[in-house]
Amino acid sequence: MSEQENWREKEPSLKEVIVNNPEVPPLMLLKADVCRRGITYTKAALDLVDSNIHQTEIKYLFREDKGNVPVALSPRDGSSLIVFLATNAETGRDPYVVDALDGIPYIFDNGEPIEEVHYWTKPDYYSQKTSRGTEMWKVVNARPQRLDIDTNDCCHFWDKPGGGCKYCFAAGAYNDAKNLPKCRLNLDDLRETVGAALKQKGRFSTIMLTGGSILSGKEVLDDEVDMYIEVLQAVGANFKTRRFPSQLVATAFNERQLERLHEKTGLMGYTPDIEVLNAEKFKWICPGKEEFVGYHEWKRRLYHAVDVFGKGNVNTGIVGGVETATPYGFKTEEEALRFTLEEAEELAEHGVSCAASIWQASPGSVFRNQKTPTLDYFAKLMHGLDEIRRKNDIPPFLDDYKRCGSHPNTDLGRM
């Protein structure tokens, strides 16, 4: 029997993890496990997709239209479940299956229905065009309660061979971007699209911007800051107030850059993703970020960001589980959990919380075909991060279940 075929015998099952981790609701554990193992759709499930109603279009970093496949799912609680299509060969474990049950999509495992789900519906603006004739869904993507603006397609840490983050799926699709514009969006298109989206009352609660790191400028990252200032000013033209509900997921900017960004735009929330909470692992996994900023400097910039934006408006993303990657990651899950939570505690003492995504060893990444941690590890990680946030009295709203959906630990903020 191969390693892939008998993985269930070597790991605690979802039911066992639910019993052993009563502090984490079963639905949140299921969502974490679906992210960990990936998902696939049966023909019967895809037959339930109506491209006139459901979101099947997506323009995201290095990803084109997915055809008649749902962009993402929502369980019955209305939260988001954002997961990549996967195969057994990619994850080393059987993916969950979305199939039809009495005309309703359900998540199945081993032939057993686990949870009813719903496909994301299109917002009104998806069918509209800008005055330049651009389809608006190609300008701004939508989650159930959030607008997503992807500013540029390329991360310039990859300009140097081996400089990109090793877990990143973008590695296999990266193209030389030296001659591409720093922002791929037309600002007039952007302004019009956001304006159209906001006319659908009650649909959106925040706007998120992100893109690859841009290293050029008088100082490293100056051009990236300039780009975000232009984009945020275009978005902000749709609001009567100076500040508007917004989050920027970007690189860690220095004091001068960050204060300029804050002064010239209506930005309210800032998330420079550190990716892994350990200086040694960071240097190995994120060599570009180490070379141009450095682990300890990244943390120092996070702490300064709290002074600028305020407690509860700054967090950092980590790729939960990547700290166990071989050959230089932590050797045991116990060791990885201890060191990660110790670093998260230090961040939280300075007003910075963590939003952990679930590492999947994606095709195209340097870490493809690696074995990711058990579900029990992720259960303890998400609970530990939530306890640390609560202990340090950091509000949960910047990346909560309404605004994002990619971070199981922030789901716990609703409890």
Contents of the next structure:
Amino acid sequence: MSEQENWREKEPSLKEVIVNNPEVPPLMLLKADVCRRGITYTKAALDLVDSNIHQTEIKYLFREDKGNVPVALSPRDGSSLIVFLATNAETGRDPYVVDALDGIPYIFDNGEPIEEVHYWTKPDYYSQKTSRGTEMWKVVNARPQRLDIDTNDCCHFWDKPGGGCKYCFAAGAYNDAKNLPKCRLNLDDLRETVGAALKQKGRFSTIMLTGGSILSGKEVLDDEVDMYIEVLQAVGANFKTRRFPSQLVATAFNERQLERLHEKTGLMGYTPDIEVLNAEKFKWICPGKEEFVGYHEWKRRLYHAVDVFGKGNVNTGIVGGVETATPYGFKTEEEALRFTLEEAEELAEHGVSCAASIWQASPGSVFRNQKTPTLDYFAKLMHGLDEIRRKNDIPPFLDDYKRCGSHPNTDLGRM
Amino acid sequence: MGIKISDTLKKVLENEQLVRVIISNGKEGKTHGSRIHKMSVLDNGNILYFEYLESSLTNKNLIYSLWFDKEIEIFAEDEAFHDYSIRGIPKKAIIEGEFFEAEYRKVQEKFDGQIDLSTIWEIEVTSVENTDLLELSKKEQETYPMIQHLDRIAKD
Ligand code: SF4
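Moving from the form predicted on its own to the form predicted together with the partner chain:
All chains and molecules follow, beginning with the one already shown.
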């Protein structure tokens, strides 16, 4: 039996992890495992997709697809399953299968139905065009409750070969993107698209902006800040209040940059992703972030951001599990968990919570083909992060199931 | 498959003039009751409970119940002061889609844009009890004749 065929014998199953972690909801463990192992669709599941009703359009980096595959799923608790299509060869584990059961999409594992899901529905604006004739779905992406604005397709940490983060697949887009304008969006298109989206009452709860790091400017990152100011002002023109529910996932800006951003825009939340909670691993895994900001300075900027945006409005993303990557990651899951949670505790004492995504060893990344941790590791990581957030009394809403949906640990803040 | 709700009880549950309360418990072990502003009964007998506040303790407790299969209770009283206790388990949190948006628009209209709609909870009913005091008292005396004050059965 090959290594990939007997992976189930080498690690605890979903059922065992549920029993061993009674404080974590089974549905959250399934969510984490689906993110870890990926999914495939059967033909019967795809036959349930109606591209007039369900969201099948994808605009991500240079990918602009309008096919018949749902972009993501939601289970019955209303959260999201933002999943990747996987094969056993890529992850070393069998992906979950979405199949039809009595005319309803269901997640299956080993032939057993596990949980009912539904496909994300298409927002009204997806079928509209801006006055310049741009299809609106290409301007702003939608999640069930969130508008996603991807400002640029190029991350300039890759300007220096090997400078980007080692788990990141954006490297593949670098050569095509490096000479493009700093912002890919036409601001009139953007203003109109957000305006059209807001006409659908009850659909959207927040606006998230993100893009690759832009290192140029008088001070490093000044151009990135200026771009976000312009974009946020265009978005903000649609609101009658000065501030509007919003989150910027970007590089860690210095005091001058952050205060400028806060003063000139209606931004409410800020998420500079530190990615790995350990100085040494950060240096190895995110060399560009280390060179241009540095681990300790990144933390210091996070703490300052809490003074600017307020407690509960600043958090940081981590790629859960990447701290175990080989050869320089933590050698055991116990060690990785202990160090990661200790560092998360220090951040939380300064008012910064963590939003952990589940590391996938993506094709196209330096870490492709690496083995990601067990589900038991993710169960303990998400529970630990949630307990730390509660203990330090940090509100859970900035990156929760409605305002994001990617992080099982922030979902736990619902209860 | 849950328990069916009678037409009479359905009318009580959906009557916004009557007192209806949802009682739930959650991760922190805090039992919490709150007034129900809107509720409806589906053809399959499940109850839809409309929660306006995202940050309310009820909302937190309902997701806890959905995730861990724990019962919540709905208390309702009809115009003749007959009481009902309905127990059930939240099965679905509806936060988007055509139905949610239609209900959201109704909430906006009714409260003149001052109140949001967080979640429509679909609750599968597990039991329905009539908890009218006179009936309960009669039942208690029949079942446990040992537990009552003697003067109530003393000769005049
Ligand atoms: S900051 Fe790191 S993870 Fe983000 S796009 Fe750049 S290289 Fe990728």
